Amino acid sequence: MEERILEFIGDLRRAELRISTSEALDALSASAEVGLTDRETFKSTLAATLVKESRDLETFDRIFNLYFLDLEALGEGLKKALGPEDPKVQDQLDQVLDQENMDLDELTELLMRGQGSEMEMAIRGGAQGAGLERLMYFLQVGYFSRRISDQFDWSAIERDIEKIMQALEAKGLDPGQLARIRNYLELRLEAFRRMIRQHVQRELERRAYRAGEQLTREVLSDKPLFALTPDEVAQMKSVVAKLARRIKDALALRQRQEQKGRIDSRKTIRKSLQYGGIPMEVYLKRRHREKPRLITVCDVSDSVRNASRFMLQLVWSLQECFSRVRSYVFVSEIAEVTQGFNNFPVERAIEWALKGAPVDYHCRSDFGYAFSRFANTELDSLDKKTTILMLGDARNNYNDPQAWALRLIRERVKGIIWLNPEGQWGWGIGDSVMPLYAPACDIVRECRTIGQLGEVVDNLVHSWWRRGR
C-alpha cells in the first residue's frame, strides 16, 4: 500500500499540487496509523497531510477515486461481490478446519475466511510481477488478468477444496449439504477471479485518465487561442491557473534561496584573520529586490478576446509577485478595469472586463487612438519601476497608428513587452502596424497559444523584472 500511496502522490504532483518529501512521509505514517478499514477516514487522513489549499480538493478527490476506487467495495459492496453470505455453511467450514487441522494454501485460507480488503491486497501483491506498467489498451485487460492469475497456485486451491469436501463427507453430511458447501466455495473462487479482472480494469482507467488529461492539456496548450471553442476555453481556465501556480512556486523557491544570501568573501576573510585565517564566521551578501509594478493593456476586440481573457487571468493570479498591478482594456476607447478586480472575484471581474467595461466593444480597433488617450491621461502615473505588458494584434483598420504615443510612454517606464496573438507571418501585412510599434518595445513575442503565453509571463517574472534599470 505504501507504493500505491507514493504513486498517488506522484500523480498529485503532476496535477500541480505542491507536496514536499516531508508531507509524503507524513501521509505514509498517518495512513499506517488509521489503516484501510474505513475509506472516508483513510481519505481524510491523506487529504489532511497532502492538501494545503481548498481549491486543490477537487483534484485530490478525482485522483483519489482513480487510485482507491476499490476501497469503496469494502464492507457490504465487496461482500456482495463475493457472493451471498451463508452463516451456516461458514460455521461448518470453520468447524472442519479447526477439527481436522488441515495444512491449506494461503489463498485457500483467504477464500475460506478472508475479508475483501485482504483479498484485494493479495491481488495487488500478485500484480507486482505482472508488468502492469505496460498496460495501455482495453484489449490487454484479459492478458494481464491471466498474468496476475498465474501468480496463484490454482491447482493447490482445488486440491484443498477436495480435501475439505472429503472431510465434510466423512462427517456424514448428506449430498444436498455437500453440494451447497461446494457451490459456496466455487462462488467465492469465481468472485476472486472477477476481482482480479476488475483490478486490471481500474488500473487501465487510471492510466488512461492520466494520459488523456496530459494529452488534452498539451493539445490545447498548443492550439491557437482564437480557435478555442467555449468548452475548450472553460478547460483552459484550469490550465492557466495551474500554470500561474507553477510560476509562483518556482519564484517563491528562488526568493527563499536568495534570502539566505551568498558568501561575502571579503568580510569572511577579514574576520577570519583573528582565527589564523580559518573562516570561523561566514558573512553573507543579501540583496534586497523591490517588487516591480505592472500595467496590462489588452485589446478586447473579437479576434483576440480569448488571449486577453487568459492574460488577465494569468497576470492577476501572479499579482503577489508585483507591488501593484493595473489593467486596461481597449478597442478604440481605453478604460481601466483594475477596480473590477478589487470589487469582484477574478472570474467575474474578467468577464466584466471583456463585456461590461466602459468601452465600445463593437467598434473597429484603433490602437493609435487608444495609445494617445493613455499617454494623455496616464503619463504622470508611470515610472521606471513600471513594466507595460501589451496584448494585441496591432491591426489598426488603416487608422492613424500614432506611434509617437507609444514612444512617449516608453520613455517613462522600465520597458514595454508586446504579446501578439497573431503569427509573425502576418505582421506588417494589410492593416497590421506591428513594425511601427515594435521599435518602441523592449520585447515583442508571438503569443498564439497558452504555452507561448506562459513562457513569456514566466520570463517576465523570473528574468525581466529582476534586471536593473
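Note that the structure is a prediction, hence the values are computed from the model and not measured. Numbering follows the first chain given and starts at 1. Rigid core (definition): largest C-alpha set, two forms, superposition within 1.5 Å. What changes on going to the form predicted in complex with its partner chain:
Fitting the two forms on the rigid core leaves the C-alpha of His362 displaced by under 2 angstroms between these two forms. For Arg194, a C-alpha deviation of 2 angstroms or more is recorded between these two forms after rigid-core alignment.
With a cut-off of 2 Å and the rigid core superposed, Asp174 has a Cα displacement that reaches or exceeds the cut-off between these two forms.
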The other form holds:
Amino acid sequence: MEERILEFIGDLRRAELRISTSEALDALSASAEVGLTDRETFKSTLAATLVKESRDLETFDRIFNLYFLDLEALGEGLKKALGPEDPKVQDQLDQVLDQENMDLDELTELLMRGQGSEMEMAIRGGAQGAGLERLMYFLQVGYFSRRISDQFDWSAIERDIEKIMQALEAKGLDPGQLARIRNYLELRLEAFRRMIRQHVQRELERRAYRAGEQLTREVLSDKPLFALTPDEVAQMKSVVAKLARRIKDALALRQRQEQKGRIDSRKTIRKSLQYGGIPMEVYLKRRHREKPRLITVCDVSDSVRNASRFMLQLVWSLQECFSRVRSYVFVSEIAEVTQGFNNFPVERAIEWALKGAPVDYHCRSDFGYAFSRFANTELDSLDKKTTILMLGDARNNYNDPQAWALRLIRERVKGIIWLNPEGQWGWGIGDSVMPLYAPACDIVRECRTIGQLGEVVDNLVHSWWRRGR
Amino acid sequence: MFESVEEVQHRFRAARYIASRRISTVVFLAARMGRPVLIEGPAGVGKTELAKTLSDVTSRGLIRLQCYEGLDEGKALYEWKYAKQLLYTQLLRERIGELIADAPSLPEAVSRIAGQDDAFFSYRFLSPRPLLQAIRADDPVVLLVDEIDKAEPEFEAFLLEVLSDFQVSIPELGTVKAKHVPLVVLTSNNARELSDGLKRRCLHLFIDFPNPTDELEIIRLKVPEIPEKLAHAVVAAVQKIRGLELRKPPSVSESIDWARSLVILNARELDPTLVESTLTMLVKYEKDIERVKGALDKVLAETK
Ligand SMILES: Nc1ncnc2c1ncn2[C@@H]1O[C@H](COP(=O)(O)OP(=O)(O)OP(=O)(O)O)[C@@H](O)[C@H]1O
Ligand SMILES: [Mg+2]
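Form predicted on its own already given; the form predicted in complex with its partner chain follows:
Following is the full complex, with the preceding chain placed first.
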C-alpha cells in the first residue's frame, strides 16, 4: 500500500501541489492508523496530511478519484466475476493445497488464494516488465494488456490446475463437484485477466490527465492570448491562479528573509528594566515595507480582451501584495471597475469589468480620449506611491493620441508600466502609436502570452518597488 | 482517547456537535498522532465550537489563546510581574541594605545581591499566559489557538517552535517541559497566508458549509422546538442562498439564529413576506440583502 500512496503523492506533485517529505511520511503513518476499509476516511486522511491549502482540495479530489478508483471497485468486480460466493469450493481447494504438498507456481498460489490487492501488486510487477510506461494511446490498451499477460507463465498455471484437479479426483470427488471446481478456477483466471486490462486502462486515464494538465500549462502559457478559444480561456484561469500563487510564495519568502530591521523600542525598554534601565538586550522589529499602490488601466476592446482578463485576474489575485488596487477599463470612454471587485467574487467581477461597466464596448478604441478623460477626472487622486499598470495595443484608429495626457499622468505617479499584447514588430506600424506613448512610460513590454504576463507582474511585485529606494 | 473514527463521530454527536466523516477522521488522527489541527473555513462553520466540543468529550480543560494583531510572546507565554517585583524590592529595601552593609567592596555587594536573584525570579512573580498554562498544566488539556491568521508572522514562527517540542525556556527559571502533550487546535479565517512550517506541522482540516443533511441535524439539535417541516424549509432556503454568490453567505450560526427567530414568530412554513422581514438575521450586507430579495422565487422554490 505504501508504494501506491507514494506513487499517488508523485501524481499530486506533478499537479504542482507542494508536498514535503515529512508530509509524505505523515500520510503513510496516518493511513496506517485508519486502514483502508472506509474509502471516505482514507481520503480524508490523505487530504489532512497532504493538502495544506484549501484551494488545492479540488485537484486532490480529482486525482484521488482517478487513482484510487479501483480499491473497492476492483474488489467488487472480482466478486462479480466469481459469481455467488462458494465458500465450500474454496474450502475444498484450500484443503488440497494444504495437504498435498504440491509444488505450484507462485502465480498459481496467488490466483488460488490471493486477495485483490496482492493480485494487483503482481500485475504492477508485470507492467514494469512490459514497459507500460510507454503507454500513450487508447488503441494500445489491448496491446499492453497482452504484453503484461505475456509476463506470466500461463502454461505453468494450466499444468498446475491439472495437477490440482487430479489430486481432487484422487480424493474421490464426484464429477459434479469436480466440474464446479474447474469452473471456479477458470473464473479466477478470467478475473485476473480482467484486472490486467483494468489496470492498463486506469493507467491510461492517469496519463491522459497528467498530460492534459501539463499541456494546458505549457502550451497555453506560450500561445498568443488573442488566439485562445473559449475553452482554453476557461482552462487558463487555473493556470493564472497558479501563476499568482507562485509569485506570492516567492514574495513571502523574500519578506521573511528581510524581516530584521528597526529596533523594537517597547520590547527593548521593557527588557532593560531588568537591568536597571540599561538596554542590555536589543530587540529588532520587522521592517514594515510599505506595500505599493497600484492602478490598472485596461483596454477592453475585442482585440485585447483576453489579455485584460488575465491581467485583471492576476492582479486581483495578488491583492495582498498591494496596499490598494484600483482598476479602470476603457475602449474610448473610461470607467472605474474597482467596486465590482469589492462586491463580487473575482470571476464575476472580471466578467462585469469586461462586459458590464459603463463604457461602450463596441466602439473603436481611442486611447487619446481615454487618457485625457482620466487626466481630467483622476489626476488629484494620484500620488507618488502609485504605479500604473497599463494594458493595451496602442492601436488608436488614427485618433488624436493626446500623448500630453499620459505625460501629465506620469508626473503625478511613481511610474507607468505598459504591457502591449501585440508583438513588438508591429509597434508604430499602421495605427499603432506605441512609440508616441513609450517616452512617458518607465517600462514597456511585449505581453503576448501568459508566460510573458507572468514575468512582468512577477518583476513588478519583486523588484520595481525596490528601485529608487 | 478514541478507538475509532466512528467513536469520535458518536461522542461528538452526544456532545451536540455534528461532525462529518472528514472532521471525525482528522480529530481521530490528531489524538492518535499527537498532532495539532489547523482548521480553516468561512466564519461561523463551527471551528471554535469543534475545539470546545473536543475539550468536552475528552474531559480536558480548554485553554484558549485568542490571537490579534500585535500579540507577542509576553501576552501568549508569560510575563514577569514587574510592579510586584519593584514593590517587593522597595519593601525589602532595609533587608537588602543589611545584606550588603558590611560588604568590603562594590563587587562583593553586587554578588551578594545577585545571590538573591532566585527570590525575585520565581513563579511567585510570573504570570503565566495561555501557552505556558497549557504546558505547565498538571492534567492534559485542549489548547485552542483561535484565529492565528490575525497574529503577525513572527508570532507564528514562535508558536511553531512551541508546538514542535512543547517546551519553553524561561532564562531565569530554566526549561519547562509539558507533562502531557496538549491537543492543539488552531483556527484561521484566511486573513493571510500562514507559513509553510506551521502548515507542515499541522494536520489540515477545511470545514466548509455543511451539506443539507448535516445542516438539518444541526438545526434540529440547536433548535429542538422547531417544527420538522420548517426545519426542512430553512435548510433548503439557506443552501439556495449560499449559492447566490453573496459577499458574505450565511453561516451555520446565522441559519441557527434565523431558525430560532422563525420559531419565536410561530412560523410553520416560509413565505416571501416572512423571509423578507427576517432576512437581516441571515445576510448582513445591504447589497446581499438586495440580491436575495431579487431571487426570492428561486430561494423558496423547493421549500414547500
Ligand atoms: N457541526 C456543527 N454542529 C453543531 N453546531 C454547529 C456546527 N457548526 C456550527 N455550529 C454552531 O455554529 C456556531 C458558530 O460556530 P463557531 O463560533 O465555532 O464558528 P467559527 O467557525 O469559529 O466562526 P468564526 O470564524 O467566526 O470564529 C456555534 O455556536 C455552533 O452552535
Ligand atoms: Mg471562531
